[in-house]
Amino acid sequence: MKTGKMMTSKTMTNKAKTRAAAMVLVLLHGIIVFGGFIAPGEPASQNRDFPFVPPTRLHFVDAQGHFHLRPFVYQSVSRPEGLYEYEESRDQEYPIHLFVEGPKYKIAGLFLSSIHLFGVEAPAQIFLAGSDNYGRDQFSRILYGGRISLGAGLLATGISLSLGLLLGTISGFYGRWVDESVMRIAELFLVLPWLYLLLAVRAFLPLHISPVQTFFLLIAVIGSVGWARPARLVRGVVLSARTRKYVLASRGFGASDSYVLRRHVLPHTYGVLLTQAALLVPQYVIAEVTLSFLGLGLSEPLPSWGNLLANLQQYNVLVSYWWMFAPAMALVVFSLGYLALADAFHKRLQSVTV
């Protein structure tokens, strides 16, 4: 009885962890999808008068000591004695307004709108994550860049899992020479260093192509490299499932291979695929970021987390402007969320197996 209660308690805990991790990721992805609404400006809009402005401070108490219910900002002005050094001009407060008119964008890439979540009146600027060397708002660029980096990771994961499911199922279900051939190829892909392989493949692709073509080429290259591990895991599940009694009974009644796979074998692979998806998405996002960081992915003016971090290749930026690391922090947050979800899926699979 005690063992049963402990197992039930662990199962409920694992379910709660899975829901919590999934809810956090849904929230984070919602912020990225509706980035145009949340971002105060356009990602490519330049303001050459404000390069490398530090993150804007939000205030509730003004210079006279009066408390304001609505947060406000002060205008940033350059210090005459220093290069890229700024201070707040306390002459006037600029309150932050909600649901303001601004540059046009598409909601979730579909519907045109010009309403933004927040903003301030000109000539004040609000840079929640600072600005870059062209005076572009880093916060807006991180939100828009997340669409590229996360989109590449999600689509590449779909390609890898589709290939892994197809080849792993065929290998495990039919066995013999098919199994040997697929597994030898999978082992070859497993021992290859994926980063160098990505660099080698991308180096042979044309450099002067449109951003859309570059995006889909990146997805195709990244997704085609990582199918081997999901395929081996799916193969193991299929090998175990095809020998179960109800599968043998189904075959005895004359069921076709497609029916046996669809009804009795493939459902056992879904848990493994979910776990692998949660592990592969951050890996593929990092792969896209790495290629863009090295100049082999998407290039300016389109933002991605990789080309945002490329500014850190300059030593003076690396040591002087800490807010330029903000895209890396966004990458870390998303990666930790996916790893937590993968761990929760894995524990649920273990509890179900036990």
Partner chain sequence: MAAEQATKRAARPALVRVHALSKRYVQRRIFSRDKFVVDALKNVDVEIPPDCLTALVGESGSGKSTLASCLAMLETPDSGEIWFEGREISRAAACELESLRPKIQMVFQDSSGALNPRFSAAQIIAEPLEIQRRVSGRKLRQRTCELMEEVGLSADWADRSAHEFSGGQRQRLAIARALALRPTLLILDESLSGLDLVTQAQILNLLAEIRIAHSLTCLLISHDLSLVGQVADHIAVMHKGTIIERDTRQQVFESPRHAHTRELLAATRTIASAFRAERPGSE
Given for the second form:
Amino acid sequence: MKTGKMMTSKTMTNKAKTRAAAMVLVLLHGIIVFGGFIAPGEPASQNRDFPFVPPTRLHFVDAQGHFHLRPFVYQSVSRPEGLYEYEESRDQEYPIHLFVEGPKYKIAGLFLSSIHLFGVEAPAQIFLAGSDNYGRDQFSRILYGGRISLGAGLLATGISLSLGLLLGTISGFYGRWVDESVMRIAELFLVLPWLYLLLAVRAFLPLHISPVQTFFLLIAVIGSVGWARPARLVRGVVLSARTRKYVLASRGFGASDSYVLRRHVLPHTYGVLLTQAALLVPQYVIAEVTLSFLGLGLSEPLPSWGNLLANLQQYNVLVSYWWMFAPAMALVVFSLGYLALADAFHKRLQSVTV
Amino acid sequence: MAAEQATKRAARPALVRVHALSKRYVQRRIFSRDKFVVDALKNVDVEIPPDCLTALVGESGSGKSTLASCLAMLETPDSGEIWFEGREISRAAACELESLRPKIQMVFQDSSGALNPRFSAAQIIAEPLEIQRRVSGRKLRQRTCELMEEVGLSADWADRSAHEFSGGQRQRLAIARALALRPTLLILDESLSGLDLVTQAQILNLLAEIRIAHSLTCLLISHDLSLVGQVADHIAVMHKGTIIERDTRQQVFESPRHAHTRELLAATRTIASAFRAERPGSE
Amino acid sequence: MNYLTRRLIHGIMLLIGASILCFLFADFAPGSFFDEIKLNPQISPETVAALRSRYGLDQPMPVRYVRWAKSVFRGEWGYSFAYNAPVRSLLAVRAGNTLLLTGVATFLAWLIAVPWGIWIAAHPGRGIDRLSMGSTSVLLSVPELVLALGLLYLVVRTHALPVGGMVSLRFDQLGRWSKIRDLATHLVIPVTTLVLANLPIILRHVRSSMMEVLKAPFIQAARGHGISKASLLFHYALPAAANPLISLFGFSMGGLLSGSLLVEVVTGWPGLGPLLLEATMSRDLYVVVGVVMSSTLFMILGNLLADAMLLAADPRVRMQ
Ligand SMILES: Nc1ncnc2c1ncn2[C@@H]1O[C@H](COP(=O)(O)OP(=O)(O)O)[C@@H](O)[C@H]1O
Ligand SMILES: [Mg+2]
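Return one more block: the form predicted in complex with its partner chain, after the form predicted alone shown previously.
Now the complete complex, all chains and molecules, led by this one.
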């Protein structure tokens, strides 16, 4: 009796956890999808007079000590004596306005618009996460780069899971030599350390190709390297589902392979697939980041979290401009959300199977 | 009177005639030469007379389920013949199977494993109809409810999922599902094991009703001779992959021919007398 | 056949499979080292063709594979186009450096994780347990790349440790103890990164397998006999929880090696990672294959070691 009650309260909190993690993720993805609206500027627009500007500070209290309800910024001006050193010019406050007119973009990549969530009047600029060596707004670049990095992660996950589902199902359902050979190959992919494998596969593909080609090539490489684990898990589920009595009964009614698969076998794999998806997406985003960081992925001027971080490979950037770590923050926040979701899925899966 | 009827029925040609049926399971490991061989069926000869309840008994591992699977065309035997309604079915082609399958239906022992836990009662019963494309839409729903009521389940429970039913109710669901295709032969493989005595009796009663209503031939498989001995018209005894005895119930009980049958009978009697001894005054 | 012999044969099969896989990938790929040379106007197409045939690149895949296999048996591991030297001579030093880094990191990570995990498993739900679980779940979502960069930043800002490479420039002039000290200080950043990246997984596994065992009846019985807590945890529970942990040791090699590749590149540790990156950039086919094979070899050796430990810890395994 008591254990029963404890069980329900535990699964309840797990349910709440799942929901919380899912909601946070939806919010984060929403920010990326509507990145054009949230970003105050364009990712590619350079401002060569303002390289490496530190994050703009938001003020509420002005020089006279008056409190402003609407936050404002000061204009950053370079200090005459130092290279890449800035100070705030306190002459004039530039209040932050909501829904301002700015550069054109497409809402969620669909409708043309020029309204941005926030902005300040020229000549002041607002760099929430500082600016990079070309004076581009890092905050905008992180938002736009998120599209590419997350898009790559999601698509690659789709490829891995589709491959894993297909091969795992064939393997588990048809058994015998098919199973034997697919699982041997899977073992091969699992025994190779993934980053070495990734680099090796990348090594054999052309280096200098167009950014769009690179993007899809990268997704294909990342996605096809990671099929083995989902395939193994799916195989296990299919194998155990296949030998259930109700599958035998279904055969007795004259069910075809496709009916048995569709109605009795595949529904069991969804839990595993969801958990794997939540684990793979951050892993693959990191894979994209890693490859781009190493110069084997997407290159400038296309922003991705990887090539944003690649700035840190320069010693002076790493030492002097801490805000160049900002893309890493975005990466960590997304990973945290996905891992929390994966954890919740995993717990639910266990409570179902036990 | 009953014996007379039984002999009259027996005079008609058998519904199922099994001849020299053999099945061997071989398990081998890859990269290893050791094989693990089980002769589950060895030259089985048996007949199932029509419109009767035939019991197949034998201790566990004697090959009863294997025989049932072969009859239900879920396993292909290595050699031998199975004649059903004048056709040899053990090596039927896929197109023939389609028309044959509905006629021989099976109810499994483990009722929780035999019903998909993700399905509702209605979905479970509708499955064979869906696969065979007999009826669809509103009619399908109506037919499912009819079947539920026929096996003594309220149609109000149609949308409950399988695990919300008790063991006996699940067995009823499995029977309803098997009846959906209006089979000629119904095989119940250990369908009463694992149920309590009252539920066993209820299911046996249900079986008697539907046998008459559908003019069904039943093969009731059990390891427990005392249980099926009371209801079966014919009894076949299986031992180590062969049928060692098949006759009317009376014949088997009164003058068993095989030593192993006598052992089985003796076992049921000792258990029965032990029961009586333990509960004085219960008679 | 003996259990370990079987595992050994299995490992060798995997190695052969991995090498075939590498050659298959290379065969699918459109570009090669000589394509880059072709772009150079000073080298005539004839020279490129001659070079190609000299290195056997005009041969079909199976022929190239057999040639490569022969050169492995000769101890050359193919030929590097870029270095103009047998691959083995390049690999040996680099592989040793990677092994040093990963070996030290593995040792430290387990050394920390096991007692810590046992401790928090024995006191579930307490503050220290919650703190450990919370911090590890955050740490889990920080990629090695970010960890390495962050540590590098801290060190560079504080000037606490030397940065970059494996030893200082004046290493050769140092005495023996100073040499070891120098090496150790250079190890700190890469090792710390790897330990931080791998500690959470190991810690969580130790905790969960210990908690599983502590629930078992024989532990309850031992507790009833009044055995001391430390003895209970380390002499009774830990051996019982060892099997899954030893398996984890085998599995975790892959993550460790991948992490090490990145850390090496970021911190300038002259291991296999920078070599692979360089070879990837210059399409130095046999170096890529050689590095991948070395990493696979490490992985398989790690698994074999785990198998051997499993055998020592649990005689039942012999039956399998
Ligand atoms: N799929 C199978 N693979 C291997 N051996 C099997 C298989 N099914 C049954 N057997 C073996 O065949 C023998 C008969 O089994 P079964 O027909 O299930 O016996 P019963 O139903 O009388 O208990 C047993 O020894 C069993 O182990
Ligand atoms: Mg059986």
